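First, one chain by itself in structure tokens, the form predicted on its own.
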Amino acid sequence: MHVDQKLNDPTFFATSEYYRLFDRMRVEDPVHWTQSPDARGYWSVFRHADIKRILNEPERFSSEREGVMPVIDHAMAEIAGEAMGVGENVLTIDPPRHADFRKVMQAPFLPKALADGEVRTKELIGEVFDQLPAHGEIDLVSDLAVRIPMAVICDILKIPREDWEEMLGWGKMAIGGTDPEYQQGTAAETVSRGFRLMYDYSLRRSSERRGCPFSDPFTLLANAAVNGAPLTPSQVAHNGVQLMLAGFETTRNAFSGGVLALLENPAQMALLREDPKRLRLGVEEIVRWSDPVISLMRVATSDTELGQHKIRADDRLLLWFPSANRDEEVFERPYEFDITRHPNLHLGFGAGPHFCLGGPLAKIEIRLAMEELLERFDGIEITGPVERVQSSFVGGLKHLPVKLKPRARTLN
């Protein structure tokens, strides 16, 4: 299969082959013109330095012109702008307006709020573990990794528990619509339907909280103003969707990918069992290694140069994060999973003005969930095939069947 065919094929990213391709491209053609199904083409960017530069120069590489979802065929291009709320969702708003919207949403994710909420986060994670079957045979993704961040973000957003399962299904459609397991119709139809269902739910919840004296993000959005003007219903709803999706999709991928990495590297697992405090540093390696976001798109706002290539205004660029996070120019032994790695300059949470608002929360969740896993279970055995999501957007594990061996309790 030709390079461009691979980059355009979501099924390719359900394999580990893409790492080998990225290794080659960083050397041979780090800024690669890629033919796409819509015949328009885009630049594939593979080096850490180039990707970091693009993320740090939003005035030259826009999130707002066409959004950040890799829209490389006609069907997806037709629905992506409306589905994601391009220009209304904080992820797809350029500076300086971006900072105003971010301020509206940031209070629950600031350091003091996260520190104050850590006991509650630990309690919610404990509840998820308590619900695991006694026989210990589970799918670590669907029974654990998915449910932990879903519980935490839904609690922050004050979403009733009876709605959690439905929301999870919508999220799989919106983010993983290129995977046949989640599809309802075509990939584009699935993505569109998933976003629409979440949009309607977000609008309904935020409308209920208009004028209420609460501090959850839905209430903040419903009652916010930017430059003296209230947010429109569409702006409120799209940013609510962003909080829901960012809250559980990427964290689930990092946690499940981290568990798999530890199972494949038992010496690293032993280090954590010996001293769980290593997790504060180890979480950074888990995020680097698991690559919860495969790619994001940007659009050039003017003619410029990148890696000796002339980039024209309105050219699309796809930033391949797994490639940046294995770049030999930045990481010694990039294919060695090392929870003691320091410094760890991964781009798992992005960089620049759009650095992931929920990144600090995600790190707390991963750390607490790993601590709980190590405390409760002496052994974890993979019992079936490991499957990845077929997506070039937000990737990660889809199924990881395991057998958990509970830790023997000693009587004092």
Contents of the next structure:
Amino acid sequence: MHVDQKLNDPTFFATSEYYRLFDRMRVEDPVHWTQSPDARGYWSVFRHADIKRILNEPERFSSEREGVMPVIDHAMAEIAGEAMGVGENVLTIDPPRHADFRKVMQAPFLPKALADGEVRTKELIGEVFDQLPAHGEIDLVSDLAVRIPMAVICDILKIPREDWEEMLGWGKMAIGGTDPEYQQGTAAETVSRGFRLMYDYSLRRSSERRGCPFSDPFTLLANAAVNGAPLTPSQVAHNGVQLMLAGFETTRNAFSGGVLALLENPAQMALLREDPKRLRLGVEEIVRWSDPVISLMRVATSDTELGQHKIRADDRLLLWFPSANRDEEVFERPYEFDITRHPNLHLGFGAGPHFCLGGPLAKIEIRLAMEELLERFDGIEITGPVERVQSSFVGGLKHLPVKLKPRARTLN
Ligand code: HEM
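Right, the form predicted on its own is done, so what does the form predicted together with protoporphyrin IX containing FE (HEM) look like?
All chains and molecules follow, beginning with the one already shown.
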């Protein structure tokens, strides 16, 4: 298959072959003009330095013109703007407006608030583990990895438990709509429907909280004003959706990818078991390694140059994060999973003004969940085929069947 066909094909990202392709492209054609199904084409950007530069120049490389989802065919392009709330959702607002929106919703995700909430986060994670079946045969993705960040973000957003299950289904459709397992209709119809259901939910929850004195993000958004004007219901709802989806769809991939990496690298697992404090640094390597985000899009706002190439205003650029995170110019031994790696300049959480708002929360969740897993189980064995999501947007594992062997309890 030709390079461009591979880059345009979500199924290609369910294999780990993309690493080999990215390695080659970083050397041979690091800013590669890629033919796309909508015949418009886009630049594929592979090097860490170029991706970092683009993320740090939002005035020149916009998230607002066409959003950040890789929309390279007509059907997706048609629904993406409305689905994601481009121009209304913090992720897809350019500076200077971007900072005003971020300020409105950031308080619960700042380090002090997260430190205060850590005991509660641990408790929620413990409850998810408590619900695992005693026989220990589980799908680590659907029984654990998906449920942990869901419980944590829903608790922060004050979303009642009876709604969590439904939310999971909508999230799979919105983010994994290119994977046949999650599809209801075409990929574009699935994505559109997933976002629409989440939007309607977010709108309902935030409307209920307008004028309330609470401090959860829905209430903060519903009561917020930017430059003296209250946020519109649509702006409030789209940012609510952003928090829900970003809250659980990426962290699950990092956690499950981290577990798989540890199972495949027993020496690293032994290091962690010897001293779980190594996780404070180790979570960075887990995020570098597990590719929770495969690609994000930007659109050039004016003519510029990148590498040897002239980029024209309105050209689309697709930033390939797994490529940046294996770039040998930045990482020694990029294909070694090393939980002691330091410094670890991965771009897993992005860079520049859109740097992940929930990064510190995600790191706490991954650390606490991993500690819980190691503490409760001293044997973890893969029992079936490991499957990855078919997506070039938000990637990661879809199924990781394992058998968990509980640690023998000692009586004092
Ligand atoms: C391992 C888990 C996570 C990864 C890998 C991840 C990755 C990212 C990346 C790459 C971006 C930058 C997008 C861009 O530049 O266009 C981003 C933005 C964002 N993330 Fe995360 N994320 C994770 C977890 C979370 C969590 C738990 C939340 C919960 C609130 C969250 C909320 C957000 C928000 C609100 C933004 C938009 C920030 C802005 O535009 O200013 N993320 N994330």
